[in-house]
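Here's a solo chain for you in structure tokens, the form predicted alone.
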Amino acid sequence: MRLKSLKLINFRNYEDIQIEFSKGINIFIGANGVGKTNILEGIYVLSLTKSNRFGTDMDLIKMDTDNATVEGEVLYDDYSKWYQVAISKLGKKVYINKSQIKKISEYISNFCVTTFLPNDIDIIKGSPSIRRNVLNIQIGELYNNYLKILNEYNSLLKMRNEYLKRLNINSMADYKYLDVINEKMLDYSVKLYSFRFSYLQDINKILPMIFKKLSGISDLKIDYINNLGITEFNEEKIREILLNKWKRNLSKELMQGMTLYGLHRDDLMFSLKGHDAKIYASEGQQRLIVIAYKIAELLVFKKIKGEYPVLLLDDVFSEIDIKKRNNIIKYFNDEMQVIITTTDIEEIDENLVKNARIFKVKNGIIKGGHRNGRKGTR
């Protein structure tokens, strides 16, 4: 797949533009704040339908105006498919080929995405539950059935937290009902185990070469943290273990008013040598352990759904020594689409320069489009 066009109405700094992309290399160029990242932002909303920055739909919607769309092209090996997210006041709509979609759900994992992003050093110094949302839009993006079977499971665990609550207040209340809402989650809890172990089993097989030849250094995995002490699938075993820890623990969850085991509550480590990432790696290690598995889920996405995800990348390169650049920019291929931005070209290995088609951003102006110096669309 490959985004062909891109058109922002009010979207951040951006009034109405429209960006056709060559199939490769593309690369933006201009000063901080300029709105460089705000194109990268919008290829992320069109495929997520939120944004990979903090803040709130709202945020996206440009100042003085009510409502922002993202729309786009996306092509296939033999089709291709329009795309729009339409932001309001009123909230937000999906749109495929000009029919709404419903269920935010039935419209990921059409049109995927992956990011190098600065500020992806959180994966690893960052909280618990960005490495699970990490992993969740990993997951969603090649299978679209795991984010249906996700919001179930959050349904059904908001559910139990309110009836936790009520058990709490009235101990009259029925407590089969609350057994009624365990298996249900018990069935949705073993499928969601399954996407998440055999995901993050594809990954270790490869996570560990690829940081050996970006760092030198070999012994980097993924450990599945859970409440559960489960180290790998296996269905019985974990219905038995989370419906036994609902049971003993269910006099602490009803003073607390929330579930305390469970999926929701896990966690990834990235162990470097047989140690914490988080605590014993330098930055530069940490930085690098994230393009190394960003580079996994590309290699992984492209084993599954036999193509490549569209790649994002916003100024990584500018802190990253040449040595290791040149190490990244291998896993690049022909079959990739590219999308760069940078302050500073030079950043940019020349091989990738010579093929790229050369934007350039100022003030929410986008010029050029052009490729090898010359003018033109592909």
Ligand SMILES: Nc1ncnc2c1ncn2[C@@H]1O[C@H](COP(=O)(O)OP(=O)(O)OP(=O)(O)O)[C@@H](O)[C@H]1O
The other form holds:
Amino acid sequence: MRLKSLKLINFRNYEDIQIEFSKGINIFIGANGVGKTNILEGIYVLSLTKSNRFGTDMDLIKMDTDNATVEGEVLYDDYSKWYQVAISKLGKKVYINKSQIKKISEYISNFCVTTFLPNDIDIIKGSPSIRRNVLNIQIGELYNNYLKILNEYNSLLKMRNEYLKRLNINSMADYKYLDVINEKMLDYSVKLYSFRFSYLQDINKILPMIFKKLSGISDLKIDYINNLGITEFNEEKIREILLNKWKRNLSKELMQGMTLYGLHRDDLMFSLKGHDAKIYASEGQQRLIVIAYKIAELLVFKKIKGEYPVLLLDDVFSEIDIKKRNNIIKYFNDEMQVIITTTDIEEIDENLVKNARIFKVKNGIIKGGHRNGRKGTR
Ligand SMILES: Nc1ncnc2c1ncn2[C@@H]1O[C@H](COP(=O)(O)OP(=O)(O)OP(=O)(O)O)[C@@H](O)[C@H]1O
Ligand SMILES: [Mg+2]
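To test you: the structure above is the form predicted alone. What is the structure of the form predicted in complex with this ligand?
In what comes next, the whole complex appears, and the chain from above leads the way.
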């Protein structure tokens, strides 16, 4: 898939721009603070309906205006789709080919991106919820019913937590209802675990080799950390262990009014030579681990969906030495569309620049590859 055009209206520092992308490499050059990251963020929002940065949807709306819109046309092998995300103070609406899509989970997984952003380092350094989020987004992009099942699980989780609180203050309440919720939650848990384990198996098949090529170090993998103590998918075992955990810890859960066991608590650990990379790996190694993981993501996506997602790189080369940069670039190929930002074109490999469409960004204005309002060619 590739992004053909992007339109940003009252989005961050852009009032109304249209960008026509080329297939292959697109590079946005500009000084600090001119709006390079905002373009990638716009593409991210078009794909996933919300920003990758901290803050709320309201932060995306251009100051002193009321609504922001991100629109774009995406080309697939033999058809194209028009996506739109409209954000206002009243909420957010998403459209595909001009028809509104009521469920966000049905919108995501159509136009997919993989990012190499400076704050992607939080995948290692940040809290478990960041890693769970990455896992959910990735699997959601690969399998379109994953997010739907996850939403159902989360609604049940909320219901279960509320019921635990009610049981705690009213011992006459019916425990049978808790059993019903438990059974349903077990069904969803099994489905979600099966997606997660199969995804991680796919990633772990190629991650060590990719990291070795980038850094020369072998022995990197991702461990799935969970409070059930399971290391592989086994439906019966998961049902038995989870139910047991809930039974044995009922009084604790009642007291806290919270479901303490289940996949909403799980985490990933990047294990470098058997040690947690969060503690053991250097800054530079952590950055390379994230990049290796992102490349693994790309390749798994291609294997499962038959095409590559659009790759977004926000000023990532500046902190990586030339040799490693070249090792990364070797993974790019003609089938991929790559959108790169930089303050300094010198930092980008000349072979990439040679074939790229170059855009110059200056305070909310884009020049160069930009063809305002005109339709580009395929
Ligand atoms: N809601 C908003 N309304 C108007 N302007 C905004 C809004 N949010 C952010 N900005 C402006 O966008 C600009 C930052 O854009 P961006 O982060 O894309 O810069 P950049 O080119 O990536 O810079 P750097 O090279 O430092 O990363 C800032 O000048 C900021 O004031
Ligand atoms: Mg930036």
